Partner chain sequence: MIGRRLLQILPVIVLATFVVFGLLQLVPGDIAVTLAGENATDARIAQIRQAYGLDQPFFVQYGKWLWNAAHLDLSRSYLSNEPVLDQILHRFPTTLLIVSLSLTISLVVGIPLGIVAATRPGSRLDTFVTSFASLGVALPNFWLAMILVATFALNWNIFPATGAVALSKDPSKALLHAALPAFALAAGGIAEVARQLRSALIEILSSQYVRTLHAKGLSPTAILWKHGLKNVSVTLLTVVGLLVNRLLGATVVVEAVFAIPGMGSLIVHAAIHKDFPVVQGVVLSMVVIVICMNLLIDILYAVLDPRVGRA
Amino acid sequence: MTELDRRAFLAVLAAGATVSGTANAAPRKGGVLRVSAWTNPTTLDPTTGSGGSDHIFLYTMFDSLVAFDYATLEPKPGLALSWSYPDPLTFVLNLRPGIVFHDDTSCDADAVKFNLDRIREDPRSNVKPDLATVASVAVTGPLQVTLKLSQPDTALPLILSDRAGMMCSPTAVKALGKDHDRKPVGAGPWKFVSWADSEKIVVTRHEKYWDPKRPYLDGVEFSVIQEVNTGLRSVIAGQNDLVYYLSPQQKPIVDRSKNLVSVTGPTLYCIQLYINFGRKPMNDVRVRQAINYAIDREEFNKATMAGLSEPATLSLPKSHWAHDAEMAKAYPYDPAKAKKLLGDAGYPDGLDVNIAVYSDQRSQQRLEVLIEQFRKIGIRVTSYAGTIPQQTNAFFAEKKGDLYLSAWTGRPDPSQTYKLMFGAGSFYNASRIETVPEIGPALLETRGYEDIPSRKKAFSKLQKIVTENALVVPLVFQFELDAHTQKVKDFRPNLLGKCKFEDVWLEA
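Please supply the coordinates for the chain just given, on its own, in the form predicted in complex with the partner chain.
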C-alpha cells in the first residue's frame, strides 16, 4: 500500500470506528454533553496556560486560525480561510468574514494582530517560543494580517492550530486583565459559563458561531475527576456521558459494560526514554544505539499497554504526514548487536544507568519491563521515582539521572517536537547542547518549504540524523482510549490526542 493509500485507509478506519451504530442518522442539535475530565485546566486563557491537557477545554471556547485534519494532522482552514508565503520571510493570513467573539467583538485583522502581539510581548505569555520567528505583525486589510519573519518558518500554519492560533476577544482581555485566565472570551462554538476549581467547567452554545450548522451540542459540562477509574465509573453509572484518557488496562472494563462504546485511535503521545546525552556514559552514540537495540518494543507493548499501542522507533507515528517508513525500521530488537556496541564503547562488562521514573503503578510496570530487557545486554538499572512535576524538574532542570522514562505529548508541527527535544538550549533537552552539529541546519530546513512533500523530505533528513545518533529512545505511541454512552454520536479521536467535540451530537 502506498503512503497515501494507507493514510486514506486509516482515515476510513477511524471514521468507521465511530460511525458503526450510528446507522446514517443525521446529526441533531440539542443536549448537553457531560464529560469526565481527568485534570483541572491550568488556566482557560490559551496564552497564559501551560498544560497539554488544557486543550480539551480550550477547544470548546476558542477556534484557532488554522484547524487540522483529525487523521493526519495536516493543516486546514480555521478562522483563517487561507494563508500563503509571498516570499520566505512573509506570511499572509486571510480571515474568514463575519466572525464574532462571545462578547460581540468582531474577530477581524485588528483582533488577530492584538492576539499575536500579546503572545509575543505579554510577560505572562507561555506561548512566546512558538512565535519566536515572527518579527512583526501588520494589518494589511480588514481581514488580512501579514507577518514578517526573521527566518523562514513554514511551521507557522500548524503552530497557529495550537494555543498561538486561539483567538481571544481583545475587548475582554483588556477589560479583565489577569481575570481573563478564569473568564475566557473566545470565538469558539461554545462560550464560557462557569469554572469551579477542580470541580466543574460549564460552557454553553455561542449563538453567533460562524458555522450555522454547528455546534450540535447546546453545551458541554466537564466534571473534574482526577482518577480515571473513578471517571469511568461515573460514565458507567450514567452521571457522565464520556470519559477520555483511559489506560489500556481499562479496555476490558469498558467492553464489559453493555451501555458503553469504546473509541480508540493512534496519537502523537510517545512513551519514551529521554536521554541526557551531554555527559558520560550517554554522550557515546554506541551506548545510545545499544539501548535502542536492546528494547523489544513489541513485547513492551504487550506487557505494559495490553498490546493496544503502536511500537515506536521515531517520534512520529505511522499515520502522521511526516513519518518516514524507512527510518522506522532502524532499530529492530537485536540484543547481540546491542551487547557488541556496548563492548565497543568500552563497557564489555555492562554498565550502570540511573533512570528517573514516575511513581505510579503503570510507570513502575514499564520500568520493570525495561530493567529485564536491559539486563539481557548487561545494563544494570538504578532508578528514582516521584510525581511528574518532581521528575520533570529533577531530570531537565537539576540534570539528575541518565535516562527519564516519561513521554512526549506531541506538537501540531513536527518541527516543534524536534526543536524542543534536541535543539540547543531547549528545556526538554537535558544536556542543553546540540550534540550533533547537523541538527540545527536540518531543523531550519524543515521550516524552509511550504508544500507538504518538500517538508516531508526535510523531515526525513532530520529523522535520519536523530535516529542514527539515537538521541531518544521512543518506545510506543499510546493509543487514545475513550468511552462514552450509546447516545453520544460522531465522537472521533484525533492524532494530536486532544479531544474535540465540534462534530459530536446526542441522540434524543
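By rigid core we mean the largest C-alpha set that fits within 1.5 Å across both forms. Positions refer to the first chain, counted from 1. Values in this document were obtained by computation on a predicted structure and should not be read as measured data. First, how it differs from the form predicted alone.
- Rigid-part membership between the two forms is shared by R233 and Q486 [C-alpha given to the better-fitting superposition].
- Here the chain acts as two rigid units, and between the two forms the smaller unit rotates by 27°.
After the form predicted in complex with the partner chain, can we look at the form predicted alone?
Chain only, nothing else included.
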C-alpha cells in the first residue's frame, strides 16, 4: 500500500463508516446473502456462547430488548419500545406487542423474565456478570417487566442490546436443553435452518417478524472460511457475496477488483493479550507490567496491520467518550524497564511463558512479532494453536496457558468490557478472582451516574486501577474493513465491528 493509499484509507476511517448502496434505489425483498465467515461460532445460544465473533450469527436469529445506533452506540428501541428508571433501584421495560418467536410462541413479559432469570441463574450462563446488579425480575403487566436492582445501574439499556438482551424461546430452551446451543430459537429477522460444524450456517426469513418491512433478504448463508485471503477470493470469484474482517493489506486487492466494494469504519475491536493473573508468574504485577513495557506497539502496528490501526494501551480507543488520554501514556516501549521489573520479580535470567493463539496466518504473524519483542527482555515463548472455540475454551475454561493472543470485540457499554474481563467469576477472567479489590466498587461507580461527564470521571478511576495493575496487554484497535459485490446494497459497519444485515438487500 502506498503512502497516498494509506492517507486516503485513514481519512475515510476518520470520517466515519462508509455505506454501500445505490442512490435513490428502493430496497427490494428477496435473495440469499452469501457471507464468508472467518470463524465457527462457539454456540448459537446467546446465553451459553463465549466468542465475541459469535455475534454476526446471533444477530440474524435474535433481536435484543434494546437496539443501538450503528455509529454512536446510543440505545434505541428494540423488542422493548421504552424503558425507564422510576427510582435508582428500579428499571422498567415496556415490550412491543405481537412479537413471536420462530416456534410461534409469544415473546411477552413472561418470556423476558424467563430469559433474564436464566442468564442470572443457569450454571451454563456466560452472561451472569452483565446482570450482576439485578436482584429480581418481576412481570408487572402482560408486556411489562420490572427489574429491582441491588445498586444503581445506568448501563442496563446498552447491556440489554448485547447477549443479555437476546431473547430465546422458553419453550425451545426447556425442550432442547443443551441442544439449544445448536438448534436456537429466537425472535430475530431470520430463523435457524442448519449448522454444519466449521462449514456452513444457514438461516431463512422469519415470516412473522414484528417489523413488516424487514428483513429484505430471504436468508443468509455463512460459509466458514478461516483464512480471510481464501474468503476474499471466494467473493472475487462470485462464490460468496460478502467477506468481513479483512486486513489492511487486502484493501489494494479489493480496490483492483471492479466488481467489489470496500466498506470501512472505526471499531472497538482490540487485539490484545489476555492474562491469567491467578497463576505464577502472572500473579506478580511486576511481570505483567514488564510484558506491557516490552511491547513496541507502533512496530507491532506496522508489522501486522500495515500501520493502519490504532496502537492501544487501554481497552477503549481514543474516539471513545470514556477514553482517558493520560492513562493511555502509561506503558511506552521501554525494554530496559521491562528487564528491571523481571529482575525485581525474581527472574533476572528471564522466564518462560506459554501463549494460546489461533492457528490462522494473521494470528501466527502477530505471535512471531511478539516472540521477537519478548526475546529482547529474556521472555521465552512456547505456544499452542487452534480455532477460536478451542482456544477460548482451553484458556478461559481449562485454564491452559499464561497468555492468550486474541481480541476483545467490544461491548455497547464500556462497563461491560471491564466487568467481563476483570470481574470476579467472569468467563473472560481466566483466574475467576478479582485480583484487585478496588475493581468491584469502581465498576459499580461507573454505573451509578446517568450523565456522561460523571461516568467519564468514574471510568478514569477504573482505567487507572486496571492499567497500574497491568491486568491486560492491549496491542492495537483494528479498523473495520469488509468487501462485497456490487449487488449488495445498504450494508453498513457499526462501531462494535460486528456485522448486522437488517437493512441489507440484493440488487436483482
